[in-house]
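Below, in structure tokens: the form predicted on its own, a single chain.
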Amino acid sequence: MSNRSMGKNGPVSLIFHTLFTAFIVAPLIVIILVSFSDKGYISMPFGGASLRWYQAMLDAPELMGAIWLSIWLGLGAALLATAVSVPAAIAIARYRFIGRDAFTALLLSPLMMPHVVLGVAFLRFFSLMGWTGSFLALLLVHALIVVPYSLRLTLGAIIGLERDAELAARSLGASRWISFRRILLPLILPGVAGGFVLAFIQSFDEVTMTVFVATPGTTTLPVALYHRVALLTDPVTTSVSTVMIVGTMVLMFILDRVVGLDKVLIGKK
């Protein structure tokens, strides 16, 4: 079989993927149809197209009070993200020491922990510590978490980086600070841009570990939305979930632009 057969999709093959991705999208064109309802409740098909819901929105403190707390936390995170990762990737890239797999192992744990473990053992961790309710605890435990994400892809644009302008700004007399800001750092500023958005997106999406967490005073967008659910059926919650899916719509946009989401995706060089 050629080459380019292989590289075709048959018929067959292109209905299963266009089924595929219509089921996947389908809950949020739902959602989006849904937020734009003139009625008091959640319901499909509905009379007539209204925003009072993203007025609602707009009128609810709790809600607005959240989406700061989750953009504040969500930048913070993956600042602390970001200042852990680079010197980390540039260790575990550039030099050979004896623990180096198992702090490799360490820092992307977090992917391999169900939040729900994480979300129970820190909220002992922190009833233990008098921490309960600080921002700071979250904040700490939501760097954590979006720390694999930052590490991954500042570890892809240092692997296999050649070091020969490096070497020539040393002989030339400019120290590790100056070739690491002036030749390193541009070199694979991609890499950790594309980190440091995809680290915004997790720690802004992420409600599993945080609901356990979270108090009346540092409640998340996501905890709110998913308190509110269980107690009320209001298309609120529709308007804000179409706010939060174009919001990473664009994110991703940004972070395909910056770095690529094949090289986030599949690892392609």
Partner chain sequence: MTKLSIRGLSKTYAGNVQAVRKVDLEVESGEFLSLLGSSGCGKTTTLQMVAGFVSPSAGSVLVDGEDITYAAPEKRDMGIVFQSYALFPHMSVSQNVGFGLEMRKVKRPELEQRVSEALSMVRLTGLGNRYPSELSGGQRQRVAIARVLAIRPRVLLLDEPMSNLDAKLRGEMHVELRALQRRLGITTILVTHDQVEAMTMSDRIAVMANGVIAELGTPQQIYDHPTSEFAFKFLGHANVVEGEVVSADNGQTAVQVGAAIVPARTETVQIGHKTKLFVRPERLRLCSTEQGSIQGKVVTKLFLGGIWFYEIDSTVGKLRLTVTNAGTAQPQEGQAVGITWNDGDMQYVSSEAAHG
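Positions refer to the first chain, counted from 1. Just so it is clear, the model here is predicted, and its values are computed rather than measured. We call the rigid core whatever largest set of C-alpha positions still superposes within 1.5 Å between the two forms. What changes on going to the form predicted in complex with the partner chain:
- Once both forms are fitted on their rigid core, the CA atom of Gln55 lies less than 2 Å apart between the two forms.
- Ile15 is among the residues whose C-alpha shifts by 2 Å or more between the two forms once the rigid core is aligned.
- Superposed on the core, the two forms differ at Leu232: its CA moves 2 Å or more between the two forms.
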Second form
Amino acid sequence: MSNRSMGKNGPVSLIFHTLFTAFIVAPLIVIILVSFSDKGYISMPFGGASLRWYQAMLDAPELMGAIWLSIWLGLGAALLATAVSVPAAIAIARYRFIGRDAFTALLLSPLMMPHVVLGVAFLRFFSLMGWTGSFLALLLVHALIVVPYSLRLTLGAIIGLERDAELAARSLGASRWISFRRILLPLILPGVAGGFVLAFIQSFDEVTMTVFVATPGTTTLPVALYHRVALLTDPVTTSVSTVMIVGTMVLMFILDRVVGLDKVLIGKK
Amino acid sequence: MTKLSIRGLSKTYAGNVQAVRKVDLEVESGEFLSLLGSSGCGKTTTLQMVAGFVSPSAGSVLVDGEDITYAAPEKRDMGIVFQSYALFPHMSVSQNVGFGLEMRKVKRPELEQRVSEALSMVRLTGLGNRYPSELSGGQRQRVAIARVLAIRPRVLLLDEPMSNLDAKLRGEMHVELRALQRRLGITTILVTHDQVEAMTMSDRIAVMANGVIAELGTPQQIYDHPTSEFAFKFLGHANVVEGEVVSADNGQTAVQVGAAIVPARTETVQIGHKTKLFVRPERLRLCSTEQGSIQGKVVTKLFLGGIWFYEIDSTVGKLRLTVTNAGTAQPQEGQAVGITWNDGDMQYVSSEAAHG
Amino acid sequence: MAEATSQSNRQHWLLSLPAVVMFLGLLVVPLALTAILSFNAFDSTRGPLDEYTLSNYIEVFTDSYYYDLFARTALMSLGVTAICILVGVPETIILSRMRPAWQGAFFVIILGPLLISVVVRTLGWSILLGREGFINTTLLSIGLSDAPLQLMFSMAGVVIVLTHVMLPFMVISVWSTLQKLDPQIAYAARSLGAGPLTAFRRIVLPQLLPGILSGAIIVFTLSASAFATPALIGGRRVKVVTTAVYDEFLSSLNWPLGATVAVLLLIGIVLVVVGSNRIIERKFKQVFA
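Counterpart to the form predicted on its own, namely the form predicted in complex with the partner chain:
Now the complete complex, all chains and molecules, led by this one.
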């Protein structure tokens, strides 16, 4: 929606806007450019471009391992989060019960919690439970922290939906389950799918919590990248980052097609 | 042939909100009955309890003597048409209409046959492959009707089905749906806040207020001779005039209004007591001041096409009346007029709600 | 429409059960364990002990190191919040005046980075901010400064990068409030004789205030919780609460003390959120009911 009532943008506004946009995209552009450098150190590719840092990425088993681990982790966490938040969203949107607001707040609470605190809590929890280094344990807590994202998009889809269609189906002879599978689920599928993709992205990107609990066997891509950048900025970090940027752009395109990017980013509750 | 009985049906929500209070209703086989009332009167909750979407706090719902009070909605064999039509947007018209049959495990050839039968009943033949978004409002409503007719429900429930149609289409659908209901002989309950809709379509109307049935009868009964002041005022316009009891004999009283003596049945039989009488605007007639039982002066005169609308400042208070526009000259604003009526048109009704 | 179908009384429990089990088992229990851990005694040779003590809290509250740590974190977050308001609000208004097609494109550009890993964004900035980074080489070559600025491992650098990370949240928050404004209200003000600036200051800005404030809360709390950016840009020189917790846990291995700092961070953030929501509600409830 365009809200042009407050007048038009003058030249000052446009200069401001240009600087703002430049500020936002600058670090990403720089990474992409540097990743094509042919030098052995961080530099612009204007002297000579090459794909040597992409080759270096493919040749680094720990990076490739981290990429695959992050992908499987993200898929598993998004799947589990979706499986948990779809019924929860139905309960929240379709029933009035005591503790409903508290339940909703609990499910959204990971959004507000500092991930450092979560990292500390899970580190302690895993060491007490003997789960340290377990991929499954990492998957469980990743699912937990991405539940709010899938819940929000699923909830948005259900709340926007009249209940009449489900009631009509029931009245026409459909059981609760059939009315869910044949009527409600197809109608909220875009929201559910959008929630799944967003949950995947959030799990894939998570670094602060994971850096606490990751072990050599469970190092995700952002954690591997974090440790490399913390030690020294060698150009292979830029090629990995470029792959992540491009991958995110592809997922953003999918999200836009499925639910509309404005809904995901601006997040109508 | 299905008879629906509602017995002592009540619904109390959390916080002691009594949406429906002990409603008793017998809907005869093939009857078209309307629940008429303003929003919050309990008519929709009653319908939802019959459909099985809301579980009653007390009372029972019986279909042909079988108790279905707590049966799941899908086990009731009732067809409900929603205000929003509630079409399945991701299914074609045929899939929508066939859904109930599919749930009943009706096999392919018969299913298709019954779907096209239902579509032809609502004159939508040939639109089976469209999707709801490709249909007009009126067509969507027909799909919603076809969808319930296809399952040959025992009872048809209509929840404000016309309120999303424009006035002209609504009038046409009233006639069409009524004819269809008669032809199929299907027991029907209509929930509406639209008096005209209730009157044109129903065999009987139950006027609801505050969770109870305030008036029950044929449209003409409840319009001409309602038993309560509430119903008289709710249905159409009511003129209220005050008169004085001049004679009382065996429940038959005579009330003096202006120069007229009005025979009425009142509760107050004491001679000399004041009492209220009610009369509809179209039952009052204008005449010369000498001929009138009441005299007055025209305050407002409005032309409404088929009728003239008058507001008269009379000796017994403000009166509204309507005169059919027959193309003849009518009294002007400011003119003195007389008002007269037939015996029986001005009547006494109890100020208490009959069932409240 | 509150009621669901008949015999539905227990339905919502079944539906919410998986989530409840998950959140109790994986969130409430670990947080409780952390809270307990913060009361455990610690011995540098033997590690956490099974004794309960307040000594960790006493240490944090008496040692000026921790006082500086929390103050630095709060100041950093306040600075980021202030810049985000000053830059984000005008930008959102500029966005709102654009044609829808441009709006859509710039939304993707401005908000899209939210979905890109914060490590990647921080890496980009560390390339830009280094002594031989592009900002310094540019400044030197055009003669704006004669010595390279120390941006890496400085508070200024951390604030710049955090601002970059947080700006989208401010834009989102202000934008959602802006969408609810009735454009005719500004017209009404203009027709009553207010100039464009007066109409903005007296009519539009007050209506945007709830959005700006809720954006400020989000930016402040996320800045105080940020880890990767202060760790990578600030390094050891600019220590904040989150990086201190990390060091306690993974370098000093004093888990009880780390847990204490983490618990205090959580409490502080909850207080900020709850407190400012109270204020917002009290102040704007009547107007924006």
